[in-house]
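In structure tokens, one chain follows: the form predicted alone.
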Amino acid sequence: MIKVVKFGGSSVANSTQFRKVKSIIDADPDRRFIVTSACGKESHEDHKITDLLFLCEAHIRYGVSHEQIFGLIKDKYYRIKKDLGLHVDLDKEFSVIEKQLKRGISIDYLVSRGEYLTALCLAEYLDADFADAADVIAFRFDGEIDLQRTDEKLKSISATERKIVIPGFYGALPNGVIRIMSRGGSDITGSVIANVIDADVYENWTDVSGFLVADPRIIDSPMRIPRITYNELRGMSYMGANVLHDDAVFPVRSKNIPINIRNTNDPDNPGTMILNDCSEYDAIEPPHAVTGITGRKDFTVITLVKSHSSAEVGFLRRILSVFEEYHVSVESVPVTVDTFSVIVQTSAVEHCVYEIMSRLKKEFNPDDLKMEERLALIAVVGRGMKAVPGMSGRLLSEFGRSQINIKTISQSSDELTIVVGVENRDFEKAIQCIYDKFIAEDSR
């Protein structure tokens, strides 16, 4: 078995966390490919190395001294080196970076040094080989990752059975120029490595023990989700549950490689396993009807009523084209007879909502046109819901008992997701009542 393991910034924040990482790696010889983020925060008052590097670049760009900030970065790595008794030549590494700073440096190169330095330290501490991501992760000139070239590069450096540590978050263009990914990109690096080596499992180690059923800021000690499908994960992450970078899913999903979300600070916790198909496990331990509850506040709904419009071909397309002209992404389109509601993020239409209303009024001459703000959308996700007769009815009844007014409701045809719109002020109350009824009560 081959496992790719990725450690987030909190997992390598200081020497104490490095020791936890070593214990995790030593506990399982299958953990051969190790991807690391840059050092994260040690405390609330601390700063992520990546944030400090971005700040350095901003200071340089505006002609402000960056030396104090860069000094904080150096202090962090020198402290880790001393605490762990490492021999890595940080003087040399920082000298190279500082020379680049003086004569002009690309932001991608500068910001990538956080992962680079962390991986150098971690490789020595784990007695593993270090492989620079610039020599492994191959970008095309269009910014997309070239999996075939990445596969060729990785095979050329992984012929031995030794462990390999690879920095996350960056790679190189065909001309050798460093290219970084979006924030959280180390998740993508791990996923790409898992894809090209056909890993059996991709372990993503962070500071949470997998996915929780609901936001712990709303629900006190919510249950952990032991297993979740990729489709359920997509439904939850789209509506705000962010543990894993969205783009990290596709490279492993395409090869049906499971992702295991684990907690570096609680390594015995099995975390959450993400799979294409959970049916084999569900047959042994049936899941709750509801896998997860998530959502977001601050949506705006624009509702247009026009007699006999439901029979008119292309009417909905014409409505949506108005939003497209203003480059506004549409979240949901609840439709009933001659009534069309368009739900969008309030922030997306703040600058143009009255222009959109004016266009709709002029274009369609509706019987009624209204706008309502301060709407929250709550997604109730669960592969087990289709096995529960009247699930939507039970949900509506529960909201009624809790005196929560439902503004909109929609359900996917695969019965995987029900999205309910409520007023912002009822958001937390609605999530609590769903959790109490369909998770806490079902667990008794």
The other form holds:
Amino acid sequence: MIKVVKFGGSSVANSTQFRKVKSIIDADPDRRFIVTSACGKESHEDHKITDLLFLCEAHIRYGVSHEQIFGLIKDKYYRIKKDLGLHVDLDKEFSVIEKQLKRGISIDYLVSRGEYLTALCLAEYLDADFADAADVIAFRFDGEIDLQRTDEKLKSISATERKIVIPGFYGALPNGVIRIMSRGGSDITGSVIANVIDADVYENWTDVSGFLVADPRIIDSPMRIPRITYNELRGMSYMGANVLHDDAVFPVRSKNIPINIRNTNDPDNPGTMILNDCSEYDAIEPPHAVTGITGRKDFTVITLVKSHSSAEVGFLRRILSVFEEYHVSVESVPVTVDTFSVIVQTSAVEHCVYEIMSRLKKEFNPDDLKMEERLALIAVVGRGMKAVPGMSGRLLSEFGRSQINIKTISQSSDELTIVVGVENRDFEKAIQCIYDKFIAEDSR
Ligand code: ASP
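Compare with the form predicted alone: the form predicted in complex with aspartic acid:
First the chain shown before, then all remaining chains and molecules of the complex.
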């Protein structure tokens, strides 16, 4: 069995966290490929190394002295080195970076040094080999990762059985120039490594014990989601908090490799397993009807009513093309006979909503055209809903009992997600109601 393990910034924020990482690695010899983020925040007041590096670059660009910020970065690594009794030659590493700084450094090179230095320290501490991501992760010139070349490169340096530590978040273009990924990109590095070595599992270690059924700021101690499919996860991330970089799913999904979200501060917690298909596990332990509930406030609904327009070919497309012209992405389009509602994020239309309204009025001469703000959308996601008749009905009657007015409701035809729109002020109450009836009650 081979496991790829990725540690996020909070897992390597200081020497205490490094020690936790070591005991996780030592606990399982299958954890051979280790990817790390740059040191994250130790406390609320602290700064992520990556943020400091971006700040350094901005100072250099504007001709402001960067020494003080660079000093903070150095302090962090010297402290880790001292606390853990490492021998890594930080003087040499920093003098290389400083020399490059004087020559006019590329932002990608500078920012990648966070992961690079963290991985150097971690490799020594774990008694593992260090592999520079510039020699492993191969980008094409178009910015896409070249899996085949990455595979060849990794094979050429990982012939032994020793553990390897690889910095996340960056790789190199075919000409050797360093290129960084988008923020949080170490998740992608881990996923790419898992793909090319055909890992059995990709463990993503962070500071939460996987995904929770609902937002803990709304629900008191919500349950953990033990297993979730990639499709369900997509439905959850549609509106909710992100534990995992969106693009980290694709490399492992294509090979059906499960991702296991784990907590470095609570290593015994099994976390959440993300699988392509959970049916094997579901046959043994059937899932709840609802896997998770997410949502967001502050949507705007624009509703256009025009008699006999439903039969008109292309009518809906023409309405949507107005939104497209203003580069507004549409969240949902509830349609009934002759009535077309378009739901968008309020922040996305703030600057152009009146222009859109006047365009719609001019172009369609509607019988009625109205706009409503302060709508919240709640997505109820669950592969288990498919098997349960009357889910939407139950949802509607629970809302009725709790005096929550439903403004819109839609269900995808794969029966995986029901999206309800309620007024902003009913948002928390609605989530609590769904949690109580479909999760808490279900598990009693
Ligand atoms: N260090 C980078 C960031 O803060 C990448 C990562 O942590 O995945 O975005």
